[in-house]
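Coming up is one lone chain in structure tokens, specifically the form predicted alone.
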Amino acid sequence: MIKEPELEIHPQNFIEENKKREHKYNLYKAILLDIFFVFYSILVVQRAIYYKFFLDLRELPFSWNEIILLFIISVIIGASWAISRTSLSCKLFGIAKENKTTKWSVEIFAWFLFDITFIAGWVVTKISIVGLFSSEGLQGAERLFSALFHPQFGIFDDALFAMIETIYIALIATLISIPPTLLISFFTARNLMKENKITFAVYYVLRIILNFVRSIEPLIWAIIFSVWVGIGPFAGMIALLVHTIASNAKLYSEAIESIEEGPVEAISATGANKVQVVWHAVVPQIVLPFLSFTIYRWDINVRMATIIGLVGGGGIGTMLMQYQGLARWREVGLIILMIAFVVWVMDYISAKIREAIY
């Protein structure tokens, strides 16, 4: 009986193939990022610097044909630049050629991006040193700071209750966020979800959703939920809850991705299933970071809870908005002092708790 020759497996071939696939994938990402950089640069130079600064136009002209043309130009320039592997994006993704052309190209364009962004920011924000030290502005600042040193204690009881409400809005949002955040974080950890295409697809979909949710500030979520469920602390709590889940899920998943692989491999070698591996090898390594992130997030939520009240999220922010609208600056001064004191105390307590954990 003639035996068929055994196929030899060369690990080096697999490594080279993986490197080629990763290089191609990074090149695609570099092309997209360079297209964005070029498109962004053209728009900033044209619309923010040329139209707003040089021509001093109040209303910027807009044309879809012009935008599409600029985008096509950006695609051509960005793609060509990335394919030459001398672009800023190629440098960021580690696939750039190591030569003088790349060095000069990256440095010049990086400084160009920084400069036009700074100039555009200066123009758009309308920075005015004269306006800052104008007589009207200084008089308004004097009224406000004078009120801080002469607060109206007649509203102390109402302000204290509103401040307690603010703290509980932050507390409940943080506590309710823990279970769903824990669950989501395991599904958004790349090292746990990269084994097959289905789990990897789940990972990417969840990442996209969380990035979208996190990109919307709690203030905007408070506006949305104040319309949805009505003005009050419930709307503020839900706004903080949604943003906390998205923000903490990112931190939790990054903690999971940075764990040591040794315990995972050891538990897997015993024949344990996926759940057992996570419970015995992953969870013990992430308990302390999770606690630290959660406490820190509560600290952030206390600060944010004072802001979302300005748009109907309940708490001390709503009260502050009412008295500010009535120009009752002494009452505003008391509320500001209370917010500053409570935020300082919460920051000190949370810092001490985090120190004790570690």
The other form holds:
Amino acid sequence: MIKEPELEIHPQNFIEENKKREHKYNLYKAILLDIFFVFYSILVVQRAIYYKFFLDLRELPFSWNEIILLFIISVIIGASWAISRTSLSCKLFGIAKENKTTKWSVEIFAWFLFDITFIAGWVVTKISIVGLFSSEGLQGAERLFSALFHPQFGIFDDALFAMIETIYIALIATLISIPPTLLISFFTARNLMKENKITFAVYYVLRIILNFVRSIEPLIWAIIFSVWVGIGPFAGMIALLVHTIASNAKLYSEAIESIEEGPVEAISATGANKVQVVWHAVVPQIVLPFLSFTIYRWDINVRMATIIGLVGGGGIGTMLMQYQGLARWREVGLIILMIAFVVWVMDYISAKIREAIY
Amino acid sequence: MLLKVKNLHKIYKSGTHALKGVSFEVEEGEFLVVIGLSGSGKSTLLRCINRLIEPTSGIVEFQGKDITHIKGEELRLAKMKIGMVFQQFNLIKRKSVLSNVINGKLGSLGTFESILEKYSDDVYQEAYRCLDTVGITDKAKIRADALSGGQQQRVAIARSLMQNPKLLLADEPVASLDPATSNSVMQYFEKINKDLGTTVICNLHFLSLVRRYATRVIALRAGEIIYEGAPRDIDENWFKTIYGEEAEEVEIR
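What's the form predicted together with the partner chain like, now that we've got the form predicted alone?
Expanding to the full complex; the earlier chain stays at the top.
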């Protein structure tokens, strides 16, 4: 008898084949994760808990040989544990054996991981209740607080000028940011750029650049620009500008992405060209959110401008840093008071304006 | 022959086969109504005609010219001759009624001119004429979202009239309106069809409206035309074929 030729892939076989493959991948993943868990536990227990906490060593001994040895031990323990299908990772990937051994080992190991992480965190943070309530420390704090609450008004006019400088730095950074942000936001809006491959590539690259720029804090930008253009308000302004463009371009483009499609469809159906569609269907829908974001950003920038001053970005922050360095706490008290007042006023004004335009 | 649709197919990226070889013809001056369940392909069909959606295959011939593959300037010129009205009105909410109506003219206005929104008196006069046709000249300066649904749809009709369209597409224009308003809005379509001689293709749900306004009907089911003929010929049996066995006709007056 001639056997019938096998037809393609039988769906049942196909599904089972897939299941098997998935099972295998999950096992690999579980092995890797278990090795990591064991290696992590050994290192934490040895270095943070034993060396730092029990032996109270200042400098931890380090040698590659030791690390490699510990890693090899972890590989052996982790892999065999995962292959026995009773480990935490097996449970996580859903390939563990359902029995008592698994239950116990998973539960105990999970608690163990949590506990050693918490203890290690405590040790690394150098938490010290004694330090918080030592009489010497309390006296110092008292001295400082009493100075802060008796501000020195002799430097009021200097501080006022520095404060105004800070507000202007924030304002100029916000204003200059608007045109480039607008331009960039249209190129980083998915719904406008997805149509063909070239525009989508532009969208993608711009997004990556923006994410990168945004992930660097304005403080770091200020350090970079204070080297580039010299310490002073200009460096602070550029630092804020760069960060404002990157952050607001994201907010703006999200506003563009969330517009209603209907009006866009309607305007393009009239035979309007691309520019007209953007101007008459997209822009009217995003004007208010844009305005609101920009005003809010000015508010944020005033706060950031004071911080940026600490690293040489000019304005009230730089002044604060100088008096703090001289330990003249009464002057510092006045400056802090002024910063708090201005931030509060800005917060109030920007909230009111944003309420009014909606 | 104003419009010829030949063997039109549309397959969406998701794999949905929305139109499966639709063919029909529309004479100048007709009031053609397309009926069918939600998801039967009515909206896709209208959007393929004015190329808001690109058909997968088939031919759309408008005024004797194949417009299925034209691009750029040529496509814009074709779109200018085809007006469209939507279920959700799709007005620019924050703008005045008047500027919404003028938006219908954008295709024939210069880019620069339309960005500055400095239009000539002719444009304003034309906009008021269009508003007059749908009877809401007095609302010209009001923000579009301050109007009721029926009024907004009339503004949308005025916007499409600004194009001087040869063909007016209406995608369920009364589906978000109450019955009384529906009738009044449909009467404006009838008026445009009769007085201005504009050909209308309209998606509708209510058979009573279909019987009253349509000169001809096509019915879609699952992307295929299953009925084509006069509105009075749709009897109980046809109704069940189009809308399914459980459907019952609802009167709308």
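Bear in mind the structure is a predicted one, so any value in this text is a computation, not a measurement. Here, rigid core means the biggest group of C-alpha atoms that superpose within 1.5 Å across both forms. Residue numbers count along the first chain shown, from 1.
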**OP:** Could you tell me which of 111, 228, 203, 132 sits at the hinge, given that one rigid part rotates relative to another between the two forms?
**Re:** 132
Original post:
Rounded to the nearest whole degree, what rotation separates the positions of the smaller rigid part between the two forms?
Top reply: 24
Subject >> Core-referenced Cα shift (Å), residue 86, between the two forms >> reply: 18.0
Subject >> Cα displacement of residue 137 between the two forms, once the rigid core is superposed (Å) >> reply: 3.3
